[in-house]
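Below, in structure tokens: the form predicted alone, a single chain.
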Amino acid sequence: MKEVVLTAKEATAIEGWSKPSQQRSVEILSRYPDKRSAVMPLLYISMIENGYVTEDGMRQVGLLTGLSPAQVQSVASFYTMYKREPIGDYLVGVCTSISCFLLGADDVLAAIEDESGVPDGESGGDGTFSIEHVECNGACGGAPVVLVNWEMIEGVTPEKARELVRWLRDGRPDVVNTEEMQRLFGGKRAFDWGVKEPVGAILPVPAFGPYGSVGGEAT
């Protein structure tokens, strides 16, 4: 990795995020021999750091690789993993997609969307979920498949869609592992998964060391 100090413009940019992401920031820089390559982990940084990709966290991620906020915009724009609105403390998606759909997965969506009380496409009013459906999340042989703040759950049925709904609205768990979440709620798998994964998502946005999104080992 490539040693990094920020100019007195790109330290100014970031100074309200908090001092970990600000480290996280330089850390991420000084993987990519081209700034602006790392505009996507940077993106997501913005993202923990307000909750979600706005305007300011846009122009802040251009002055740190040196793209402009057009640039970065079509890049928060083109991917839906970057939300531009404010989103739940639970992001909860079901894949709707051909082999999804044909297991059941409207079904599945349905349930999450009534016992939540929160449409496809939304987020409900106190901030507990955000749902939508997703494209294909490559375990069509596991369909329906649902994600928990991007921790996959394989073979979901409309009713244990339910009890995970009541599960996190009820319990408000810090973590979402996506062992516990398939042992409680999850069914046939696409294959048996290889090594266990005791940490989890503490946060709607992928779990990843690099930007600080990982917790412990949930309970």
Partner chain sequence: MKILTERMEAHRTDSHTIERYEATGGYTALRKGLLELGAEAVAAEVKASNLRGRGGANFPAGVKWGFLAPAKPAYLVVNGDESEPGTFKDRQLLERDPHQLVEGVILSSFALDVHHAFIYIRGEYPKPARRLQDAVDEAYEKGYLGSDILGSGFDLDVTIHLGGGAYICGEESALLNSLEGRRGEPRIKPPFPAIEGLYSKPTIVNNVETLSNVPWIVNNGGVAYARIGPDTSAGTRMISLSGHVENPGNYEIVMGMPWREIIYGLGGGIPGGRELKAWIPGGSSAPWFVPAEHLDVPATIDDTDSNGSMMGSGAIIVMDDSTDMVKAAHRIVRFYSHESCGQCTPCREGTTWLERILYRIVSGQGRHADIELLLDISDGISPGLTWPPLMTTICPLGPSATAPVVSLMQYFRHEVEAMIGDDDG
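The form predicted in complex with the partner chain, contrasted with the form predicted alone above:
Shown below: the chain alone.
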């Protein structure tokens, strides 16, 4: 991995980012032979910093990767996980692809829309929720699947889905974690995950290592 030092202009561009995000940005840039490759991970960082992929965020990422803002926008808008509008604290996704569909995912989605009062594809509930149907998330054996900030819950029934919405709304957990939510609201899983893993997501950004919103212990 190569040594990366930001130019003055680049450093100024992300001055407003938190120190960890600044450090992670440098670390990310060091992982690729070509800095353009860092555009996707940096977009996640910009989501962490700004809540969603803002115009400023795209400009900043452009500066770090040598792209024009239009090029960054072109990349960001290709991928569904980069949200370019403000989103709620909890991004609730319901898989409605074929396997989940066969096992009643549409009813689960309807229950969530109804309980949260937020229609599919929208945000609401005073900024608590964004609800969306998503395509296959690789848990077909545990269908139907619901994701909260990309933390997965398998084998969800419409009733459990309503409980989940209420739990999020009333409890407002800082960290959402698969293990806990699976225990409370899940059913059959696609396969055994093995040992409990206490790390979860604190934002609607995948909770992964150098560029995600990894949060500590869930309750």
